[in-house]
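We begin with a single chain expressed as structure tokens, specifically the form predicted on its own.
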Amino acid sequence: MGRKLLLEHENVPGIQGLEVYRAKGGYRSVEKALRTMSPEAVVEEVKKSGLRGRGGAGFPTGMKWSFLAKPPGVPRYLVVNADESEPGTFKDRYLMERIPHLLIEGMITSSFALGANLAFIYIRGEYFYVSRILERAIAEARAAGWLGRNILGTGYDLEIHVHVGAGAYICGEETALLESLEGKRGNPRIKPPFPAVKGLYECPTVVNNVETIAAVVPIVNDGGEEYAKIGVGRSTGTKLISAGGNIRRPGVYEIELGVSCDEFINSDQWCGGVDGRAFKAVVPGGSSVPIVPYELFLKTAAGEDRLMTYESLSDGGFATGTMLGSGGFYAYNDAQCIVRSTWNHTRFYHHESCGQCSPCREGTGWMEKVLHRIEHGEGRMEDIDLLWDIQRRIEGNTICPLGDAAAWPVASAIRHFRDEFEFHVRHPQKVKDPRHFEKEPFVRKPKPATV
């Protein structure tokens, strides 16, 4: 099954509580950091580990921390992004539900490293019940002396607060999250200045997601160099994957980065293969990353086995590759309609656009209308090129990445499955039946991935 660093004790009875968590070695990283290390030394261990942000972008965490401004007399903040709104992603929810103290421990150690005395967990509104679990864990930690004033007698003070959002996808973007945390409308900020210089309440702030902060615990416990030995190249450590779709064994899995894509999707250790039909396509990192045909998910542009790493999945760019993203992995069998799936994704992004940028506000709506027309048997052949043109004018032309997130699924669907779009135009009566491919699977003709 590979080594587990975060979910090793996921099935231990009572692991949600402090007593059992401590019995399994919990809060060792806090003791080690606060009693034997300087804040700079903790940051250095995170740098050595090669840990990359697990929220989607994959930016090196230690480097991000080192950018934090430290003007004298100005407070610094750590904000944990628990606004897990990416369709297909649910691994942070699982981690917070099962082992809440792991996140709290990671926050204490990370806040010490950053010189922050106040930290926040911004959690999406739909996770309200999870916020109660976190609140109980925080109360337990405070009662036991792990939070509050003079932690472990070291003179270090820290308080953690949970803030429940209103369920807006846009607040998964770090600057929109900060705006919401300040009580404003969740609109992304123009950067620079970046949050590391001017973030929450215009003070230096680090924003990392749940899994990233949790990973700081094994890094400090075992050392950054030991953590870096796991994985391949610049993709070090383990990664939580939310696996769903047409697979036999959906769930949350912790994999060592570097597992082959073939092994992950077909092995009984993880996804267990397809659920009775043939695989058609895969989205490995959440709805915003490019969809790829099954055969391109297994092999790189050079014909080598593709690996579950940041670099291997993106090999060849978006022509033949995709992204690890947030780890929201889901697979399609041959009964699924790529056009309908793309339309559903676009409906989501149109609904969740904050409306601040014209290309996203207008473009997502146009794409939704055109895709609706094609999926419901009223499309024209020129609509396919129109869709391509619209997404091209959105990508890279918005303040935040939501525009890109809306454009990439459309672009990759046309790039790899254009013949399926054309089938919808040529056979309008067939595609009006929502189960048309379940009855008569569409056979894609493999070809170079060009438009």
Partner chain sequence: MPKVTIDTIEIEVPEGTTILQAARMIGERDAAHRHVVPPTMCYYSKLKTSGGYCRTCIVKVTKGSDKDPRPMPKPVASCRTAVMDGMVVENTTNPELLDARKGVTEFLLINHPLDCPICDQAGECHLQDLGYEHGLSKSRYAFERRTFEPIDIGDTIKLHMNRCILCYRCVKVAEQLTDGRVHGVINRGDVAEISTYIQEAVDNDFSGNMIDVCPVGALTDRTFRFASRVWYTKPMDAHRKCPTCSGRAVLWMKGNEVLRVTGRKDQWGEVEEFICNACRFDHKDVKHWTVEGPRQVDRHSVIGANHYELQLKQKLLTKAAPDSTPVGRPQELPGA
Contents of the next structure:
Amino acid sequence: MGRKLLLEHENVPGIQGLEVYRAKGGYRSVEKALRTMSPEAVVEEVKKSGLRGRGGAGFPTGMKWSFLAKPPGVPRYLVVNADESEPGTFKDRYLMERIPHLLIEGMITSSFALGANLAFIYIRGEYFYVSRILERAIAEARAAGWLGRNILGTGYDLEIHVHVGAGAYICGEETALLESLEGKRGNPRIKPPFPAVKGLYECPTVVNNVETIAAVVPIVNDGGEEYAKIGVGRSTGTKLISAGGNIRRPGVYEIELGVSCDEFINSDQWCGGVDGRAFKAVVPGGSSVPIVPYELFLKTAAGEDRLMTYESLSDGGFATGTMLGSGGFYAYNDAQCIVRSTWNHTRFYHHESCGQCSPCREGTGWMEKVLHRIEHGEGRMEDIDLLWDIQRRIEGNTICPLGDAAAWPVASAIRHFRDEFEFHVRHPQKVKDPRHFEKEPFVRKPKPATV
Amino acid sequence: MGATLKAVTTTEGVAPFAFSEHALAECHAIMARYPEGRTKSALIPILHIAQAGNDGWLSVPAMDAVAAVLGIQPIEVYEVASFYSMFNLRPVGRHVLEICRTTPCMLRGGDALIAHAEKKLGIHVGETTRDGLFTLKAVECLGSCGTAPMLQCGATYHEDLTPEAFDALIERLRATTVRSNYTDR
Amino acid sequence: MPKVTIDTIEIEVPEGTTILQAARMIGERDAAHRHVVPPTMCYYSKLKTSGGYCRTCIVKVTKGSDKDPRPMPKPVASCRTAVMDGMVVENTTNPELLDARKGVTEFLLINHPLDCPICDQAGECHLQDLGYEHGLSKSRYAFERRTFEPIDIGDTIKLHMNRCILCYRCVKVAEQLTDGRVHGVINRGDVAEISTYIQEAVDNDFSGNMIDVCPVGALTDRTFRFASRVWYTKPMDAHRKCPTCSGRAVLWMKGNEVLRVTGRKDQWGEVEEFICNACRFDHKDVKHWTVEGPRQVDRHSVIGANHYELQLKQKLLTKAAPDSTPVGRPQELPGA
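Having seen the form predicted on its own, could you give me the form predicted in complex with the partner chain?
After this comes the whole thing, all chains and molecules, with the earlier chain placed first.
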């Protein structure tokens, strides 16, 4: 359980540069695709691979590509989503910083498959220094003939540009990203139409996450079927997990999908276990996915070992499961306060709401205020039900998924840790100190697993 | 919260702005990346250049200059500049220290780092030191959760910060006369 | 032509019709079916790309189409969703949907000042209607409301940002009717606001239409400010020869005095035609106009034309114990 397809050469000195990257087999997928394959054949391999969007939604990439409209005479675009902003997620940054050419190579192969002659990397503004690394890589690739006109003499032309954002989580939503790329506010568009039909500049566009595009490289090199052999069921291939929180070994790990959760969090190959206390809870896929108690992260409600796959992590639905999401993994030890964490999460979504539609604009701020009140010992019992009601009415009623993303952490915190909320209301004095559970951890009454 | 929000700003007492020749050339190079008739796409990258050339903030004259370069209405620039958190619409210190406050950082001591920074600099989050050297901000997730707690200053990420490492950084920054910009290479 | 069923009522509509338009067609066909029409706060049929933001017009699609009968998983904005042949839509017949709309209404009201007694929009305010029909009688929001300073955007328009629900209609008017838009939406999230950012007048021949399209009292006519409650004025259809617009307007009169001039609004509260600022602001003399006669105003507002009393009666009749006490007897309500 240790095959690496993306980060195999992460520690090779000089891998940032074209020369070493090429020496390690870089740009083979471009040669193979442009010289020996049709665009349709590349799409077919991606379909066969079972690759799913690595940005968080997990939508099958091959299917997304096959939706791309191809009206004659209209340009098509590939836009790489490097707006990595989901709290807990830092895998794309690592990949771009360490092996920038892998992304460029994936983009050339993918653009060829999609029939795009212009592609953009939309990178979050905070990663300005990473944009310089990418720009250097693009310049190198261009000088070596991997980009520009008539690549490898095949008649295929492609230009890639890096476009920096300026601080807005919402631009990770693909239509907000496109608006931002067009020089506008990052307001998500109302769908339909979807980008595959009307995307950038009203032209058919595919928007994919950095890791997704990078994964196209091994898929084309080794074939989709080979890629699909890794993993379990519909969770094929490898996945980058950025691990943080109260673990001993934070960092970015490439895992084969299907590693057991217990192994991932406790073995020294990956997270290395808890940082000296006891584990309390886990957010396995970025702040938007439901937080689950440590026991439910290890085992499903039915008592089966949970695996790091899309399906296993969501086993039990929202009642007892969670999601793989973007792979932004963070764990809590027993000094942490779930109410404080929920308030912190909600403050994030409040800050990042674009303000376009009313449930999210008004609801996120309202939840933050109520949570602030509870966390600071000024809450009332009915606040907990009020919170439940607010999140319930945001979920599903907004233009884009930010509403759901704001609702789920609140819902899951109340679902699994309601007694901790009640403790805050009952013992306002005890929670006045922000580190209230550090000396005296909150002891949760174990609930029957089928709640 | 609670304070009445002021809806309009003023240009009174604000220094005029003009792009340097070098900056202007960079703007045009960026505009050339986008298809014909789509140069508005360059708005955000150009705002970054304007901010770096205007002491780290976007005054009305700076934004109007951006509008002129792109041939768009000034309001289109104000709308965009005010949407994104990296654009400062008010003057800031020479070094803007942006400490991550989001959950993964909080789990690893982000709150304590913010408290330490406030004490060390003698200001609250959102304020600038009297000498104009430092502005302290608490920002949302910077994608550096594995090396938390951390802060961003200009283009640089300062990671795995301890109080001592923070203090050392402050001393280093005090010694430099060069402003920290996002666009630094 | 696709056939759609909304709250059990069937209608055949042209290709590309939205659910909301189809519902309005049902309401126009038979006034008794007007209740199936979802409320709207941001959609405006005369403004391109409007709608989708406020979420009040959401409906539940329980059958996508004859071809693909799967229900849509989430409520959809009826103003931005096209009907498909065989589609089945639930609006007032779906309690869950009504609950969701109640939520949207509550969200729109938590930061609203509820200053109707001093707001010129009262009596023709869509938020009043919405609050009355879908709101709670008590606010559950126990925090300070967000406040902005009111500002003048030009000589004729007052902007009360406190009341704004960010429907974007005024921005679209400026974009689609005038050249050189000077106002827009600045900042983001719940501190987003309609603004010129710098002190600047919105000054063009059609800027007054921003007042007409505003669903609430955020943009009001400074020349009508505090002049009268709207229900004490008499609306008269009138026209004049105007070089800029059609010159077809409504004069809101008290005696022979013209207090206000607006566009002519249809039963959905939308102007039939946009009028120019000269007609709106510069011709407040009845002699400048050919008066056609009293306008048949479809008083959509809760305070107008017994709408309030009817609703209230129903509420009192259907509920043994009304949830709020100080309503008094219906005939004692204002505006009767």
